[in-house]
Each structure stands twice: as structure tokens, then as C-alpha cells.
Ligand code: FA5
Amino acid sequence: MKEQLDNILKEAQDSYYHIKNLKDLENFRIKFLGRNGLLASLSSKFKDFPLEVRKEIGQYFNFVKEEINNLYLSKKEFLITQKKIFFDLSHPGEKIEKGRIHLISKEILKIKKIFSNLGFNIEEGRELVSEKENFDLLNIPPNHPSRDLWDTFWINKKEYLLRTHTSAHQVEYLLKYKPPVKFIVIGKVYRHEATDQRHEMQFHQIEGVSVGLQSNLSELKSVFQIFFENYFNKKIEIVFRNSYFPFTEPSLEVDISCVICKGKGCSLCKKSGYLEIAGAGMIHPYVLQQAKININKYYGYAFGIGLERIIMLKFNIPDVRLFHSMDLRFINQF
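In the form predicted on its own, what is the structure of this chain alone?
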């Protein structure tokens, strides 16, 4: 008899964890505690035992019955409380904090849409690239300062590195698509440098490339004009200045009229009325040749824009470190 009671208790304990609703609970009660349940069927056999045995068995029977009844009451309380929490319409609600798309991610989506409307393919590329992709194919000589440890995060004995610019993908996608082609590469780049208000070790860059029969500086200026006016939602003046980059010839610094003072002169533009916003130029013939492009037939331009830079200008953000600060007071504004 005791062994049978042990089996019934164990079965009740196992069944307890499978009770999902009040209907399951009622079936549990009927099976174990009901008038025709397992315990009741055993109690009818007590009369067959001697008096001294009947007393001992009776005590153990009552123990088992109480344990099963406690299981029943415990599950009943849980189910009723759970039902009240989830289905009582008068119960006070709780504010649930929703996640937000980060400002950088939102602006990337806007930028992709603008360039897509201008006919550019959208690419991202790999953050881990080879030395050849990041430097050699772009006409950057072995003794160039950007190869120094202070500017580059090298991996695996200088064979691979975290890309220092999205220009590392110029040749890769020119080989993939063949001219005429337009594409932008947008994503994170890495520089081994000190962090301050204007500089971060990790930031985003937009690389634009166009190669074809009409890919010239006139078209480049038009692309800048349309992009910046759509992005800042205001009239923008574009100015080109001579510069130097190993992978472009001629090379240009690109200035735009100050988005704060509208060219009148303020502390942000240092009273000049203009802000340096991008680097650009005609793609160097050496780079085109690495992409197996006929330099007597095709030519093209390339440009690079710092994403955080233009976002800071658009929203008047004073410190680039705020983007990754995890400060909700800053993040929730956008």
C-alpha cells in the first residue's frame, strides 16, 4: 500500500508541471483527489488490513493526500493570479520602453536613399581587408605615413588590417561591375588615433565611385550639389580646392557653404562662411589599371565623406564621442 501511495504522489508531482490552465487543474483534482480518484480507490481497501497496520497506512495516506492537495492549491493560486494580471482590463498598465533606431543608422538609411535615387549601387564591403586592398591597389607607396602603426590596426603580422578607409573596396567593386558603373560603399572604418571632440578610433565613411564615359568633375559637382541639398534640406554652395591623395589625380578638398550661418561667417566655419566636408578627385590611372579598366576609354571620379561629420553639422552636435556614449539623454533626442 505504501509503495502505491508513493507512486501516486510521484505521478501527481510530475503532472503538476504540465498544468497550463484551469481545465488542466480540474482534471488533476478529479484524477487524484476526486470521489472516484486514485486516492479514494485506495482508501476503500483499508478495511482489509489489520488495525495496527491500518493506523500506520492511514497516517501515510493523509500525508500523501495533504501533499497532493497543496500542489493543487499552489497551482490554482498561480493560475488565478496569472489570469488577473493578463486579462483584468481594469488592472493599471505598465509603461514599456520601446527600442529606437540609433541616429547614425537612421541617417545611413536617408543617405542610401539619396544616392540610390542618383543611380548609385549601395555596398558595404568587409571591415577586415588585406594590405593590398587598403594600400597597394590605391597607389599608396610602402613608405606612406598611413601605413604606420599609429594610423592602422594591423592583424596577423601586417597581412590584414581593419580598413582605414572605404576606398579599400574601389578596385574590388570596379572588377565586379565593370564600367559604366556608380556605387557607394558606406560603413565603419578604423584609425589608431587619440579620441577627442572631433576624432574617434571608429567612425563611418561614405565612399563614392563613378567610372564611365561622362564621369567627370562637372558631374561630381552636380552629385555633391544634389546630395548635400537633399541631406541638409537647404540651398548649398559647393567649392573645390586643390589637394593631394595618392589614389586621385587631380585631387580636391570639397567645401560647402556653412549650414549654420549660411555663408555669412560664424565660429563653426571660423568666419570663412565655408566648411571642409569631403575629399575627392579623378581616379588615378594606376587605380583604374588595377581594376583592368581601359584608361584610354574610361575615366572616373571618387569621393569620401565622413558620416559622423555631416550628422554633427546637421543636428549641431558638439562632440563625436556622444554617438557611442550610451547616454540616453542624448540618444532619446532623436
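Residue numbers count along the first chain shown, from 1. Take the two forms, find the largest set of C-alpha atoms that superpose within 1.5 Å, and that set is the rigid core. Everything numeric in this text was worked out from a predicted model, so none of it was measured. What changes on going to the form predicted in complex with the named molecule:
- A displacement of 2 angstroms or greater separates the C-alpha positions of residue 22 between these two forms, with the rigid core held in common.
- Relative to the superposed core, residue 76 shifts its CA atom by 2 Å or more between these two forms.
- Annotation: Cα of residue 297 displaced by less than 2 Å between these two forms, core superposition.
Show the other one: the form predicted in complex with the named molecule, since we just had the form predicted on its own.
Partners and other molecules have been left off, which leaves just the chain.
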């Protein structure tokens, strides 16, 4: 029996050098290690031997089996590595998983186009802004209670912060362009707040600003109407409500009918049938003055739309946290 095992091992060692590809390797495995292979057929004869002999032969059998298995594994690793390094023209191609543009980035491109057609310049601003830009210039002085509306990620002991809203760029671009002017600032904002279906710690806003001789609330309403009809590709019911922002007077909040429950009331819209998608209003004279604009001549309106909120309504997405979840089952749907 030992001699037979030696012969099998020798034969396996010789065959090892003739294995050229994965098909040869599989034949090798079947011949020596397979269920009906050479080793398996020998093991069926063990029962004919007395117990002591059987034990000794069993050990030697295991040794030979392990040697052959090691030959098999080392050749397998070699062939796989070689296959990766050398391009085999006859081998069928491997499917490569393609990346894709994230839904948010895709929608930003469409939104930029719509506002550009409406005559707005497109800006992005910076995510890191000063306290002055995010608050003071917007009529929100230190210790003013309205600062609590925006839970802030401060940097460098309150000198800089991650912008809590894109309104932080209103004065900057008004100084840059001079009226009459229309621009949007689109990008990521950050808030140190608890998350839920409608609230994330990082999300995107679209800030719109128009300053001119006749910029007024009725123009703001028609810009909203045109924007949303173009974006959703259908007529949209928009509701304007009174609100408060220190940098607009009067101030408005803008709601759209909830698509998830079709206005019936669900957990996303807090059972109201509507989802808040933007803040807006006429720019406060204090802010216009910070931008060195003659407030006896020019008026301005501004708005800040929550980007994720409108994408949720467009694509029936029930939870804002899905956008940054890195869950490919979500991302690959769009």
C-alpha cells in the first residue's frame, strides 16, 4: 500500500510540471484528489488491513494527500496570479463594475441649467466661511437669539465655521457683481443637529439672489413657479407661508405637496401633507447696505432651497439619510 501511495505521489509531482492552465489543473484535481480519484480508490481498501497497520497506513495516506493538495494549491495560485499579469487574448473578458454619477450631482447639473436659462449666474462659494459672512453681515449679531436657528460646527475657536447656509455668500457676490444682478450659489452646508427622515447634518442648498430696480416678491413667486415646473416637469402646487429670517423682511417659507403620501399626511411631512423646501423673502436693507447697495434705488429678493428635499419629492425618496448612506442598492437605482 505504501508503495502504491509513493507511486501516486511521484505521478502527481511529475504531472504538476505539465499543468499549463486552469483546465489542466482541474483534471489534476479530479485525477488525484477527486471523489473517484486515485487516492479515494486506495482508501476504500483500508478496511482489508488489521487495525495497527490501518493506523500506520492512514497516517501515510494523509501525508501523501496533503502533499498533493499543496501541489494543487500552489499551482492554482500561480495560474491565477499569472492570469492577472499576462493578458490572455483567448480568455473571455471579466465584467467590470462601472461607477456612476451620484444622484445629487446629476440633479445639480439640471438645476444649474434651469437657473442659467432664467438669467442667474452660477456660483459655488466655499464650505468654510467666517462668522462674519455666515452671521454678522446677515443681520445676525453675536449673542442674537436667532443664531440658535442654525446649530453650528465651529472651527478655530469661533472665528471660522462650516457654512450653515448658502446665505453666507449673499454679500460676497453682491459686492462682486453690483446690481442689477441675479445669481445662485449651490453647495453643501452643515448643521450640528439630530438627524431624522427630513434632517441631515450635511445637505445642499440652492441660494438664489436677485437685486435690481424691480426685484420683488411677485418676481420671486414666478421664478419659483417656473423653476419647479421645469424641474418636476409638471405643474406643482407651491404654498407660501409667513416666516422669520433676520436677513429678509418680509420672510416666507415655501412648501410643496408631499409626493410620498400625495398630500394625505405621512411621517415624512409630519402628517401635514406638505414638505418645507425653502426659505425666502425680500432682502433686509441692512444686508443690502453691507453690500454697499443704494437701498433707495434697488430692491432684492433671496431664497434658499433644500436640494435633498426637492430630489426626495421628485424621486419618491422617503428618507434624506439615504443620500449619504453609501448604500449601493440605493445609489444604483438612479
